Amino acid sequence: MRFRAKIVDVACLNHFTRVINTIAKLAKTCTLRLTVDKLYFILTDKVANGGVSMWCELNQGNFFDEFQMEGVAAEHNEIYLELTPENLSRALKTAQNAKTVKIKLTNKHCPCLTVAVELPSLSSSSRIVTHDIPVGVIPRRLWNDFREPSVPDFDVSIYLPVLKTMKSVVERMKNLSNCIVLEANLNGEMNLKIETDLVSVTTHFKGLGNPPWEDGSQNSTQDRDPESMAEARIDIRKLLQLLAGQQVNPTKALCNIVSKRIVHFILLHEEVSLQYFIPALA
């Protein structure tokens, strides 16, 4: 089982750092799955996570100048590691104007991801800062726990408004309530609502548009009245965690609502896709 990778390009390094910072904001610990051509950061919907789950997928070729990996076996050419993303985020903070960053799976008293950052130096000798990040190796028998979540059979799929705008609205609402109702219809309309004994506040967004889904995901939306709202009441802090934590700056952002069950967010930016699932509250 071997893994080593290298980033030289500054733009790629900055982009990779932003993705890791986002993951660190969304998950205290997560699973890093390495395959020949992709990296995945996975959070499964355990009760300990408040039922939230995440699936972030990166094409390694768009970030790394070198990428070599040998999995646990020829027929299972993958590696699954348990990781604290905040540690990786901290290591990458020291790499802002690095010449190169190398990441390698090592064994130092315990399995580690070793991040070696080569910094610019005035003399001919190079300055290298090394971070050893402890990881847990997840055995093959548990891999099935980390499969990609399927897109739920949603009632409504809608593009999100500008995330900064949405974030500032939700930030204000957080002071008034712990939960928020997110509702949308097939007419490109979305409302964010909070209702308490003392106050009722709704923010309306119009003309957002509804994504065209090619596969069978839209069966449940075919006969739906375009004006009819699908809604889910979710934990406002979990929504804010996504809106405030994301540094992916997506070119496309959308959400799928399964009424009273789950809200599924998808943020897309060229070679990165981030899916985030927030369960509805009873």
Contents of the next structure:
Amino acid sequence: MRFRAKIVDVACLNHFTRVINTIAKLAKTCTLRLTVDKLYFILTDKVANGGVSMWCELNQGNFFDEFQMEGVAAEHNEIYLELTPENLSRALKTAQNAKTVKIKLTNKHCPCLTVAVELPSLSSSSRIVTHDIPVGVIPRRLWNDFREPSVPDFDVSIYLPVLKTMKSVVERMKNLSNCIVLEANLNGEMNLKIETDLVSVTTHFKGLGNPPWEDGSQNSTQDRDPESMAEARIDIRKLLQLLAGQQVNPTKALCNIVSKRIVHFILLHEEVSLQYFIPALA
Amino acid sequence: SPRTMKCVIGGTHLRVFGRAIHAIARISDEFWFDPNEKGLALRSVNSSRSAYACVFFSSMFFQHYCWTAEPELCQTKRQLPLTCKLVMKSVLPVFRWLNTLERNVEKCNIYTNVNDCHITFKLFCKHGIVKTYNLAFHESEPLQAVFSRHMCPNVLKIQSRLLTDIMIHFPTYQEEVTVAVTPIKVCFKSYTEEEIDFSKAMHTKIHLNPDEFDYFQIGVDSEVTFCLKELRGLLGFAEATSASVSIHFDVSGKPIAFSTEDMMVEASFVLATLADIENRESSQQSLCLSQRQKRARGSPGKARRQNKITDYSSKKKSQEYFVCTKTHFIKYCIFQFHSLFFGAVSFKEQDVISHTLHSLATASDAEDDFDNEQLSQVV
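Mind giving me the form predicted together with the partner chain, seeing as the form predicted on its own was just shown?
Okay, now the whole complex, with that chain kicking things off.
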């Protein structure tokens, strides 16, 4: 198993750092899957996560100048690592003015992802900062746990409002309640509601638009009354984690609601796609 | 005879003075306020006595500085104590908002008030506003660290900005850092206690070229581990004065000193370092060696003081910064407290008088069991 990658371009480094920062805000530990073409940050819906799951995909070519990966075996040319993304975030934080950043899989006292940052210095040779981030190697027999989640059979699919606005609304609501109801219809309308003994607050968004889905998933929505709301009651902190972690406005942001079951968020940037699943509360 | 002190800090220097207070605050909740005829020293030591800070402002730093014995004033019948100890919680608010301080305060008067055990800080602000802080002090034995910088075989000097740029790579929670040197290499790396799961902690290492240092002299290869949290205070102060930082150290177990110096202010932070007591067997023999032999300068690798650690480790438990019974390393205290019968001790003088310390009365603390052996060791 070998992995070596190098970033040389400042903009790429910056972008990669922002992606890692977003992941770090969403998961304390997650799985990093490396293939020849892509990197995936995966969180599976364990109880420990509160049932949340995440699937984030990056094309390595958009970030790395050099990328060499040799998986566990020829016919399984992939590497799965368990890692704490916060560590990666910290390592990259002070590397923004680096000449090069190399990331490689090493074996120090335990398997590590070593981030080697070459920084400019006053002397003839560069300053080198290395961060050894301990990782766990996930054996092949467990790889099935980390398959890409399928798009659920949703009732309503709708584009999200401007994330910044949505975030500030949810932030205020968080002070009043632990759960939030997210409901939307096929008329491009979405409501965010909280209800407690003392107060209920609803924020209405209109004209959001509904994304067209080409495959069979539209079947369940074809006969649907466009005014009818699909709703799910979810943990407000999980929603806020997703919204607060976004450092850059995505090119496309939408969510698929399976009434009373789950909300599936999809955030697309140019080189990164992020899917986030929040289960509905009982 | 009683002494009084009055000084005036001009607006432009307030930031530096404030930064010194902030730096010292990182070490302890209280500090010694130590004026003498040469200037004002602020000193502090942490509760485990593994870190000592001293900032000395020469009289030139002040717009006006006056330290006198005024026989007339002793009519108040109360003698000014030799040294005043102030609580940081009372002083820090005076200098908390440095930016505001710089913008709004024209000068700051400090004077000791013999009558009621107070030190008064008077800030003359814009628009005729005067803020007066009367802070109570309590008497205390003077504080002094026993440490001679000029005896250290390893000396580095680096721009403060550069040192900050290096330390920034360590996460803010990183408590301890190791500096490893040979005559041709230098690196700073994070240190993790063995007890903590190695497989969880991130390890950071910074490799530097000796070229980056203004001065680089290594007499003995060594790796010393010190507390980064305590150093950060000095770094903040050094940046305010744009000074370069000198680092004096020896082998593991011996203290490391970070100091800055310019015409008006000298600051020094002396930190204990972890002692490596791994090689117990080999060190048993060296117990017999005389002090002089072991202190051969420039003999790399031989100057390990493990035996000294094992010797009084049982006595020193109370002074360790934390007890690590399971690991190879224990820390030991390097400081002693002496009650001096006469006057406060200025920073410069300590080197000169340190050789006489063993002859002075020691405070009655059990910890001051440092025998003469140790004294000659450190001094």
